[in-house]
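One chain is shown next in structure tokens, namely the form predicted on its own.
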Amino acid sequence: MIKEIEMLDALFKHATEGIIVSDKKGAIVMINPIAEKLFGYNKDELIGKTIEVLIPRRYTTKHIQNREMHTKDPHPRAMGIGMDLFAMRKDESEFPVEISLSNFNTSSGEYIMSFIIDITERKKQEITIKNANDEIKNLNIELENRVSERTEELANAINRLAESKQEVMRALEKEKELNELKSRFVTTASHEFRTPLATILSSVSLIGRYNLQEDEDKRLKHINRIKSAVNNLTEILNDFLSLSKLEEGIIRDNPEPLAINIFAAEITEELKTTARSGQKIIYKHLGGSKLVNIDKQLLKNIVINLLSNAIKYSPEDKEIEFTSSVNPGGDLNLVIKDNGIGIPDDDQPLLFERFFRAKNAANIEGTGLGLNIVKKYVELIGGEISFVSKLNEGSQFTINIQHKDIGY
């Protein structure tokens, strides 16, 4: 319990973006070190104040009123989607900002979460982007002017600018690219992380409340509620890592004599205390060699992942089938295949795309990163992946890894 709220603790403090917890009234009751340094204030300052004082004083009004409105009908959401937002500090000078906002209860009462980013920079590449626009605007209308009244001379001078413009045109394009796969890892990463932390915030403070003997089972109903979000965010974590790691070209194939079958009983075996009520995994060898020789990491890697998969998007009380095998020239072959939601056939084509999520995955857990993970992995160990599915009814994965001398 002391390592689980350490670890709040540590992910509450050490949080990239500010994080400010007010009550219903908009007093603010919490408030992490990044949020201090973004307004210019220590916490002491701010604590029992309400959440106008950051806020400019030309919006103060209309702040309280959406507050209030907020208070009413209380629901994750962004802020001010389609405006810009701004926030004021100590010093009285206003930045621009993104905010999002969740919402939780705990014995004390309502409160409100409220995740702040600085968006200073963001704005500031706007602009430079758009002044870039306007530039070539303006340059390409000078240049048809001067075209009309030119020679052949000066034409051929203008189709070398030309070629100038789509190679800016081309960096911009890239930039573009870039800012969107932040904005949408900064988002994704914003939105993942929310839940597990205000399910930790809200076990935190119940389990306060129960210190009779007699009140055992409901303190172990929390305590597994904030394990559960830890290792949420743990998985979470590992995933962004693991990207990274990949896109920096940290991870190399380290292939080694193993046997199949072993691996394959042992990580099934440790992930059926992670399946739902009901649920069996039945792996089988069906032939062929049991020595293959492959990177033990990377493949328990992608076997974790698609099996992990397979529990997740499977319900109750069905089975999910894993097998291996290794055909006369030494390929190894996996098949995992379960009886879960399956995949809407416009999502197939996108379904390793990073970040992407399937339309009826929505509600469930996930950062849209694992697949694409997956993909990469296996095509560092010389290998190829390929999936069938049908909507409601599951979906079968299978591996193809090219043999790798051993010594059969």
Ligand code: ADP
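Positions refer to the first chain, counted from 1. Please read these numbers as outputs of a predicted model, since none were measured by experiment. Heads up, when I say rigid core I mean the largest set of C-alphas that superpose within 1.5 Å between the two forms. First, how it differs from the form predicted in complex with ligand ADP.
Taking 2 Å as the criterion, residue 21 counts as shifted between these two forms: its C-alpha moves by at least this amount when the rigid core is aligned. Here residue 127 counts as shifted, since its C-alpha moves by at least 2 Å between these two forms after the core is aligned. In the core-superposed comparison between these two forms, the C-alpha atom of residue 375 has shifted by less than 2 angstroms.
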The other form holds:
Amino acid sequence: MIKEIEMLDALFKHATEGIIVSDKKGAIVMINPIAEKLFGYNKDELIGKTIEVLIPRRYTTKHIQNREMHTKDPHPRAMGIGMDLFAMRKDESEFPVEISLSNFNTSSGEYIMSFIIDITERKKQEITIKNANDEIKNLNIELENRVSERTEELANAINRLAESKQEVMRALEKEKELNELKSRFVTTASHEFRTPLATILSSVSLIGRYNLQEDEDKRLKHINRIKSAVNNLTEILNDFLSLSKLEEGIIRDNPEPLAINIFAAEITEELKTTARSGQKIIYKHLGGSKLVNIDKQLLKNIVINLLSNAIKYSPEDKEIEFTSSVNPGGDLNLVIKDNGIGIPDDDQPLLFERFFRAKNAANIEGTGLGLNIVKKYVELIGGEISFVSKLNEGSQFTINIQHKDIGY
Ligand code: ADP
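The block above covers the form predicted on its own; next, return the form predicted in complex with ligand ADP.
Up next: the whole complex, starting with the chain shown before.
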């Protein structure tokens, strides 16, 4: 029996965990050397004191409550599962601990045995591991960021490449169009120039023969033919010139204040000289302000083109009406109406296409470029063009240009 007590005493003294025995009221009754060392006390200083002297002050109240609860329902358990537990040394410094509790009864009453392990080193290691983990996480995040940065850079580079490929394709396309235009010009010019040049040649040689006074009428007739043939040639050349300028993007919209009634009347007068015999061109300003703010040169080209077509596609003695009006909002409306050959319904949807000519225009000279150019000019000055036409009755072209601030 004595041997057993000695062994138990040795066990208590040489245990590697701190062991403290306290009574039901929390008073310390026994403390082993390891616990003395852990807490920096002599056992005599602790015997009789409540266990709370070994706990940081901020936990005292809570600890007393827990201890009382535990005394009512005693069972062995780990203390504060999932919580960081701290103990307090004599010098009031703190250290992390892991504690398990056990109750036992003796003839002199009920006791609680606390096993205490100082986990400072473990905590340190945990922190080191946590720091290492954090560092790995950060490195991972950095790596992911770098990968996504690189991916983005790569995607951008691919985009830039695709863009420049598109640019090259566009430039090539433009180049191709210009080339087509040029070769089309050569074909059209050689074809379209032939008739007026032949007319000029025959009229000139005839004029040479009409040297009598009474041949005056015939001479005049041929002079007019020459004029009209030269006009025709000039028109073809102008169309090609305008188109290549448009293609090159060198035509800009330069609005300027313009008295629309004077401007339109001047063009009408100019075109009357090219009209067929008996054709009348009547211009009227129907109403609204006469001052607009529009690119004069572009508008002149538009109107000349439409009036020339009205003349060209109308027989002799027919009337051509040209009107302008400006609404209260300042929008300009121009209408050119003829009583000519009209446009077949089937051909109408294609009218503004480059080189397109309606079936019924085959015997009338033209390149099929004028309306295409007109549409582009109208768009350039921010307007809209539309038309209505009836075969053998006539056509009416309408242009609307939204108000542009006069700027002064
Ligand atoms: P072009 O007069 O040189 O043929 P345009 O581009 O000016 O070229 O006109 C295209 C086609 O539209 C003409 O060939 C003609 O068939 C038709 N057209 C244009 N204006 C009129 C009009 N006022 N009356 C009848 N047809 C027209």
